[in-house]
Structures are given as structure tokens and as C-alpha cells.
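A single chain, nothing else alongside it, follows as C-alpha cells in the form predicted on its own.
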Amino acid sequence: MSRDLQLIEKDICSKICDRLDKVGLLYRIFSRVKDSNSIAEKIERKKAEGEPYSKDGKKMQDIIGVRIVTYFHDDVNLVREILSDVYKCVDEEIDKVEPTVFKPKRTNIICSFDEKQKGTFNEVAKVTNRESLQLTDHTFELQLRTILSEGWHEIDHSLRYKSKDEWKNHSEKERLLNGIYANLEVNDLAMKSLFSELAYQHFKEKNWEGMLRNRYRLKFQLFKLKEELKHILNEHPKVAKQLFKVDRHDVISKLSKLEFSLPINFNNMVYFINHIELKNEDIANLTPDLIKNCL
């Protein structure tokens, strides 16, 4: 089974990586195709739960699973938004934040194959004639996590969710595990806050490269910021302040929608942000036509 659907799995991951690499986000990606034993176990489990799969009714939607792990918690929503332009969402499970409850938070999205992937799946189903593929639809599951929650999500799913009876009389252990999740969530928030504070320190010290690196948290190419741009930022504090305060999510989202891949370096970021937000004439005069004509 795994080998039959690996072409689709690789194609899905390739499209996702192309889009996320385009904007320089920091992330890791994992993927798998369910093996025959997992498929059989899930089909039997759904029968036992009174929600059986059928050819004409509800079908399995996670025979292919992709997990994207981000290094910062605010990138989870950013990745979700960027990939909504790549794959159509047909269903989702997103846990709400509750003020007094700490537990693994899911951002699970069921996405539709593109037309090419649907064609490949239909060919595989026709050639293999496996019954399990008749119980599977043209979708895959996309999971989004932060790197601090990733590992413990797996543990929780395997050792608590699937073994609920083993936790029934051990509420103190369950509370302790939830406390660990609380610490991980606090650390996720602290990590972003730390880099935001560092970016502000660099802003005050007029270290523009340090400010850009820590404010935007992207994989910047190792090109120095041009002296002309440093001079403009040094001489125009209001422009520098605008550059620091502009909405990161909005900038990266607009970068993802460009028809071409703009190399992610300090100079291009200043040119791009100036073009879409700041509108400073001195920076505009230095901006390449490729960026001026990008929107």
C-alpha cells in the first residue's frame, strides 16, 4: 500500500515545500502513507465505534498524512493561510484555546488532492483493486504543530488517546501530564516574545540587519544590507520605526502570493516592505523594477 501512494505523497510535500520555501519560513515537514495494518485497524475501530466507512458514505481521509512543524507558534496560522492557496480545505479540526485547560492543541485540516493527484489515485485504485481504496476518498490530512508540542502530541495520541482505560484511576498523573503541556505552551509564547524583544533592542541600536532577522524570523540569505539603505534608515527614524512596526504576518502573506520567488535577503525585504507599505521615495528610487512591478 505504501509504495502505491508514495507518488501522491511526494507530490503533495513538494508543492507544500515550494510555497513555504518561497517565503523563507523556518519549518520541518514529515509525511507518511498508512500501512495495511494501520488501515485495517482503523476500519475495524470505526466499525466498533458505530461509524463504519462505506463506499457510498463516509470514507477514510487520512490515508496520506502530512505534518508541518513550525518553530514559532504564530507561524501555525501563517502556514495554514499560505497553504490555503495551494490545497482546498474540505474539513478541519482546530482546538480552541481555553483559559483554564492545557492539553495538546490540534490544527488538523483535511485537504483535497489536486486534479493530477486524483488521477494518480484513481489509476492506483483501478490497478490494485484493493477494497480499502474503495473506502478512501481524494483527500489527505494536514497537521500543523509547533516544534515544542510536536513530540508530546505523538506521545499523547499513542499512550493516552488510544489507551483511555489505563488513565481512568490515575487522575493525578493526567493532571501532571497536562501541566507539562502548559509549560510547553508557555515556552512557545516565551520564544516568540524573546525574539521580539531582541528585534526591538536592535532597532534602538540601529542594527538594521539584527532588527530584520529577529523581527521576521526567516531564512535570510547571507547578503549584507546595502550602505545606501542603512543611511536612509539612519537618517529617517520614522521610516525605520515603520519598518519595525509593520505587520509580519501581512508581509509574509503578500510575499507568498507573488508570481515569482523573491530571494529572501535584507535588501529585498526592505524594498518589498517599502513598496507595499512604507512608500518612502528614497528607498523607492533604489528598488529594482522587478519588485516595483510585482503587485
Given for the second form:
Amino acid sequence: MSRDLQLIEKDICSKICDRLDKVGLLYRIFSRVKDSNSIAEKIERKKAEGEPYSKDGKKMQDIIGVRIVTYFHDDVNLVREILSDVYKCVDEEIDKVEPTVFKPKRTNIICSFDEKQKGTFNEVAKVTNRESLQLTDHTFELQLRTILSEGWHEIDHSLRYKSKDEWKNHSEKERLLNGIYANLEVNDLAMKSLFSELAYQHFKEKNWEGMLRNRYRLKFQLFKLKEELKHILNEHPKVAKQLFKVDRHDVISKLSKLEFSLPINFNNMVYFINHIELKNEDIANLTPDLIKNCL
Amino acid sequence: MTDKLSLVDKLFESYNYKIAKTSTKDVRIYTLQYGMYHAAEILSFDEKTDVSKFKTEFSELGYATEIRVIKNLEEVEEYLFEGFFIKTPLGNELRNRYKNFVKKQLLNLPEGSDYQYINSDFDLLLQDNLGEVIEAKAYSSKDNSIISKIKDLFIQTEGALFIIIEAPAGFGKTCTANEILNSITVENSKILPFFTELSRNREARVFKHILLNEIDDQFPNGIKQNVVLEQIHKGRIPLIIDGFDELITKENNKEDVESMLSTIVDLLQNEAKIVITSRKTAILNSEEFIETVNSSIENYSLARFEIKEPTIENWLHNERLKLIVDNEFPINQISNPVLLSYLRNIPLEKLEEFLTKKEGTLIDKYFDYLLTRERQRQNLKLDNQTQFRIFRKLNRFMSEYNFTAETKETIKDFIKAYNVKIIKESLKDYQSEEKPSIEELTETLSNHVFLDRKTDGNIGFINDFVFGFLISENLIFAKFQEHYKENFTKVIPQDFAQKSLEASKIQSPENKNRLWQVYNGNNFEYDSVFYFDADYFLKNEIKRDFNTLFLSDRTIKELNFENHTFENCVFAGITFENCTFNTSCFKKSSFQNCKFYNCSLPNKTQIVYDDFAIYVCQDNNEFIQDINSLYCKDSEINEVKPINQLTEQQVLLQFLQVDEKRPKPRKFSVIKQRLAEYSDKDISNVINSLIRKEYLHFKDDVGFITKDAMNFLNHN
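Give me the form predicted in complex with its partner chain now, not the form predicted on its own.
Full complex below, order starting with the chain above.
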């Protein structure tokens, strides 16, 4: 059965990767199909907890789980937004940040299968005729988190979440483990501002490539920025400043919506941002038609 | 060419390219993204068209650009297929698959052996896409090879082609499938065959998903399923599926099988070429199968091959054969391909030694050879019996969970967990400098000569012979009985048990008898065909009464049907050689499309036609005439007297669809039912005559109408 479901898993991942690779985001993807033992265990556990799954009521939603681990804190929301074009979100658990409490922040989204994936699932359900599949709906769980918190989450899940009893009388230790998470969250923020500052330094030094790389934090092709573009930016500090100030989230999100795939390099970024935001004529004159016609 | 623009666009889109907006009528630009890699293909239809502007633009944007001047659609097709499939590491790998297969075959043979495909006789039934039988013929291996026949069909058939190769265990299905793969590869590099070997594993259930998973696994990441499926439809990727029956279990319900067939039928579009091999199974003659084929045959031609048993002459050169005959060696000890290929290749002196030394059976000697060599080859410090123990356990595990292949990790985990003591003991026998870790030793055992990596990457037993042999050992040594107690009869799937019967054909009489005792002394709940085979293979004697036995397609030699009764039994497409029959043992039973060679009727008692009905049968002596003379008159009084005489046309019309324009295969039993107002004898007579005229052809109990018959019907 799990081989059949793997087909859905692979399809989900391939669609996700296509989208994220298109904009050159830095990420890692992990996925798994729940094996029959874990399915049975979870069904039993839910029953014991008094919230049993049922055919007409609540069903299991994470028979397929996909986790996307981003390198930067602000990419979590970006990925969520980009993927909302690909998969329909039916439910989500997104923890709010509280000012005085440090605790893990979950971004878990329940997405529904697309039509093809639903078809595959129904074929498996029909043939295997397993009760467990009747208690599962047409969804998968998408978890988003940063790479710094990933290790912590793994440890927490294996050694605390699954054996809560062992921590009962050790609140000091529990506080410390949470404290470690707090540290990581601070580091996530520090990392982001470190790169922002580095980008600003490069901006001030008119090192436009350094500025773009550290501002946008994408996998850039190894192309140099064109001399003509460098020249324009050197001559027009206002344009350069706009280029630095433009909303990163907005730019990448618009890139992801392009009909075609634009290779991610410094030139294209400048052309593209100019085309959608800056509207500088000199840059526009250099911009290839393909980008001009893109929206 | 420009009027075909949309076709070119479609072609590129079928490979997941996007059409760039800057494309014009004269220059087409297609872009493709794989991860971070971006490519742009710039096509012009005329060398004079200047494409440099486009090339510069796309290169500057960061695309890897390729410029092509294309003259016609075929060229585009070639170019894309080559780029995606042929000129890739994958193309090379698929081309090497046959070589690897041969290498594996040689692994079990003495050094210096050579691999050669053994040609056998075969039958062919070919239907065109009107459903008419255009060829129904038995071929002799002396004049024709099944491989060249299939190759011809590949070349000559217009439109889609579905080839089914049926043969019982050990007749060479896998070798034939690989030989077809090789013949396609060598002859024509413009197509790339996709070969998959099905094995039952616990992880997958739906055949379509198994196939798609295989595509995902065997083709690289960048190539998506839709690209491969499209090329399958176009016939550029012929599909060879070895062991179609592997997924069919006794528990499968009808829908499972229907969905397997409809998956294949769905793929049979345009120029698709699909070959499947299967053991002989009633499913391929079932109403569901006939119905599935019948409702879709307009889309393809159907060629059904049946491989006949390779003869010992096919296998062994005269010199070796003479040695065996001269030594009066029991021939049934070698009627197995695994042993025959071994005997074909061992040095002549060694063969002589085997034949003259009496103790132990040939099979013992063969395993002795394999396992002793395994100790040297892999530096194993496990004696032969211990090696057997380890794999008997694995074999029991496979039975319990009903699978034939699993991932290497699972197999290793199993070997490690269930052989802790054996492995630790064995490690003591290594000198310290060569001592492997437990992990290394399990790795070595997972590469054992008994095991083999299948095309899906999973590991299973090397062949059904070893698999079946271990099942029978587990039963003979009461290992199943010991580990599963009263439950043990539920643990072994029937098709696994069947493999044990096949493998035991060449066992010593004592072991055959012990296996028979286990199967007959316990309630396994297998079907009656299994028990018939158990009696025939292990005892060469009928040991029980049979009710509702449906036996088809096999050769039965030297068996007496004298002391036990057969009620409501059907024998279809069976060749009886040197068998004796007592007609009074049969009640309401029939023989259809059977051959009786040198068969006899020592006790001639009168019979009723219904009890011993013979349709469409042949003999080489007076057998059928004798039977006919035994029918007593009484039965005819009871038969309904038809008002009219049954005509050939009336019978032929039963083999047409409702529209009376297209043919439809029919099971014999259905025909009988539909013509219930006529006597069985009348029906039988007319059908016999139609067969002689080559208007009807029977495969097992299914009748097909030929092209000549269609002509006859159209003109009368």
C-alpha cells in the first residue's frame, strides 16, 4: 500500500520543488508516507484520547507528510504563500508569537490533493479496502520551519513529545530545552539581520552583486552583473536605493507567478524588479522583450 | 513546414517544454526548467533564417541555448527522443540490461559456461484489430524461433500490438522476455524498450501504480511520467512486462485482474507495443479477459504465444545426451531448466562422474556445487546445510507475509534478526585480519547466489525453482509445522505451494512422497487443480476423487484414470500421452480440444454422452472411435430431438457480436448453452467440421472465428 501512496508523495514533492526551484529559494524538502504500523498506532491513540477518527467525522490528515525546511526565517511565510497557488489549504495550525513566552512556533498546513492525486488515492482505497484508508481523507500535511529549528524539533518530537511522562517532574529541564529553542529563534532573527546589514554595506560600497545576493538570498546563477547595469546604478543612487528597498517578499512572490521560468541571476533580477517596480527607462531599454512581455 | 507549427509545438509540449512568447512563425523557441537549470531550444525551418538575435537574447538571460534547423516533423521527433532517452546514461543502462541478465545467468553455472537461449516449439494465435484470427499455427523450434517471429510482428504490425507469452513455470518466460529486449535493442536504436520484472511485494497493490513507480524509478528525475507514457503510446518505448501473473494471487478478486488488464489496454493506443509474459493461468481465458479484449480490440492487434516445453534435445548436445541414455539415468531427474543448463555446461568428465555415482540425487549435487562455490567466492564460513537453513527461514517469512521480493534493507534486517546465533558462530571461524562485521556478513548473505536483484531494485529468490525447493524443504522438515503450529496450512499461498510441486518433480521418490503426505494429510484448502498436480507430479498416480476440476493446457503422460472418479470435470487443451481411461470413472465430465496419443481403454463399459463428452479432440489411434462406439443408445432417447438440423452457419453466428459484423471469441460452455435445443453430439459434429475447414480455432476452451469464416459468412 505504501508504494501506491508513494506515487502521490512523489507527485506532491515534484510539484512543490518545481515552484520553489523556479524562484531559486534555498530550502530542503523531506517527505514520508506513514507506514501501516504508525497509522494503526495513531488511530488507536486518537481513540484513547477520546477524539476518535470516523468515516463521517474527523479523519487522519497526515498519511503523507511533507516538510520544507527553509534557510531563513522570513522564507517560511514566503514558501507558504508561493505554495498556496499550487495546493488548496483546508486547515492550518500557525502559532502566534507571544511576547513573553518562548516556545516552538508551528506552521503546519493541511492541503488537499489535486484531482490526479485524489484519483490515485481512491484506486488504492478501493483495492486495499483497508479500514484505515476510510479514516483518511484527501489531504497531506505540509510543515514549514527553519533549518536552525529543524534539529531541535526532531529531538523534541522523538524524546519529549512521544514520552511526556518522562519529563513530568523535570520542569527545569523542560524550561532549559525550551530555552534552547528560544536561542535558536533569536539566532534565526540574527541571521536574517546579519545578511540585511551585509547587503546594506555592499549597497553603500556600490558592490551591486553583493547587495543583490545578500538582500535576496537566492541561488543565483554564476553570471556577472552587466557593466551597463552597474553603470546605471552607479549613476543613479536613487534607483539603486529603490532596488535595495523593494519588498523582497513581494518580488519573489511575483517571480513565482510568471508563466515561464526566468533563470535567476543578477541581471534578470534587476530587469525584473525594474519592470515591476522601479520603471527606470535606461534599465527598461536594456531589458529583453521576454521580461517586458512577462506581465 | 510552417503549417505544421502547431504539431511541432505539441511535440515540444509533450516533453514539458513551454513555448516562449517571442516565438514567430519562422523561429520557434521552447524553454524548459529542471531545478535550477534552464534550457531554450531555438528552432528554425530554414538555414537562411537569422536566429542569432534570439540566441543572444536567451543566452544573456541565462538559458543554455541550442539552435536547430529542422526540415520535418520526424526530425523533431527524433531529436527530442534522442536527447531525452537514447543519448543519456539511461539509454546506455537499458542497453546493458541484457548483458547483465546474461551475466547473472552465468553466475550459477561452472566457469567457462556460455549462455544460449533455448528455442522451443510454440503456438501462435494472431488477431487483427477487427478481432479476426489471421494466424493460428503451431511452430516447430527447428524451423522457427519465437524471437524472430516476435521481431517480425514488431516491424510488420501497423498500430498498437499486444503480445501475450504464456508458458508454465520453467519453460523460459524470463529468458524469452530478455531475448526480446535484446533483439529490439540491437536492431533499432530509435526505440528504447522498457523492461520490468514484476515481483510481489508487500508495499504495492494497484498494478497501475506499480507500473508508474517503476517508470519513476527507472527513468531519471527530469523525465516525468507523462513524457514516458506519451512515448509508450507512440511505440518508441515498447513495454516488456515479465511475470504478469506474479501479482495475481488466489485472493485477488475479479476487479483486481480487470484493473490490471484495463491498465494495459489503456496504454495500447496508436503505435504502442506491449509484451507480457505469464504462467498459464485461467484468467487469460476467463470471460472477463475475453470481454476486456473484445471491447477494446479495435485499438490493437493481439498475438498470443504459448511456449511448449523445451525438450532435452533442445538443451543437450548429442554427446551428453548419449551419456545420459547409456547410463539409463532417470530422465525425469533432469527435466528442469536450472539443472539442464548446469548439465549443459559442466565438464564432460564431471557429468560422467555424476551419472555413475549412485548416492544422492542430481539436485543434491547441483546445490552442493552452488553452495560450496559460494563459500569460496564470498569467503563464507557457513557450511552448505547452514546456508540452506538461513534461506529456508527467509522463505518462510516470505510465505507468511505473501511477498516474493523486498528491499535489500528489509531482507538484510530479516537475515540479521533471525540468524543471530548462526552469524555469531560463523564469525568465530574467521581469522582476525579477515573477520567481517555482523553488518558485512549480512551484506554478503544478501548477495547470496540464491538471491537476485529484480528490476524494481528489490531482492527476491533467484528463480522459482530455488523458491519452490525451499518451500518443499520447509514442509518436509516440518519447519512450517513447528513455527506456525495448527495455523501452518494457512501460511502458504497456493501459488507458492504450486512452486514447491514444480520444484519437486526432480526430487527423490522419498522426498516426493513426504511432500505429498504433508499436502494430503493436512487441510490446506487449495483448489482441486493443485491436488491433481500433487498426485501427478509427486505420485504419478491419481489418489483421490475429483469434483469440479477444471484442468487446462498441459501434457499428461503415463497416467491412469481408472480407480478414482471425476465428476463435473472439464479437461481443456490437454495432451494425454500413454494414458489409460476407464470410462465408468467419469460423470458429467467433458474433454475439449484435447489430444490423445497412444491412449487406451482397457475396460470397455458403456457410457452416456453427457458423462464422457468429447469435443474437438484428436487421437493417433482408435481411441476416439472406441469412445464413440461405447455411447449407449439410451442416452439419445432422452436428448431433445431438434426440429431442424444444426447448420455450420448457425454455429458460426454464435461467434459474432450482436451486430453480426465483428467476431467475438466464445467459451465452449457458452456455445453449448446457447444451442441448448441441439444435442451435444450434433454441436460437436458441426464444430469438428468447422475446425477441419479452418473456420474455427480453439485455444484451450475458447473458440475463435477465422478470417476465412468471416468471408464465408459474408458471402452466404
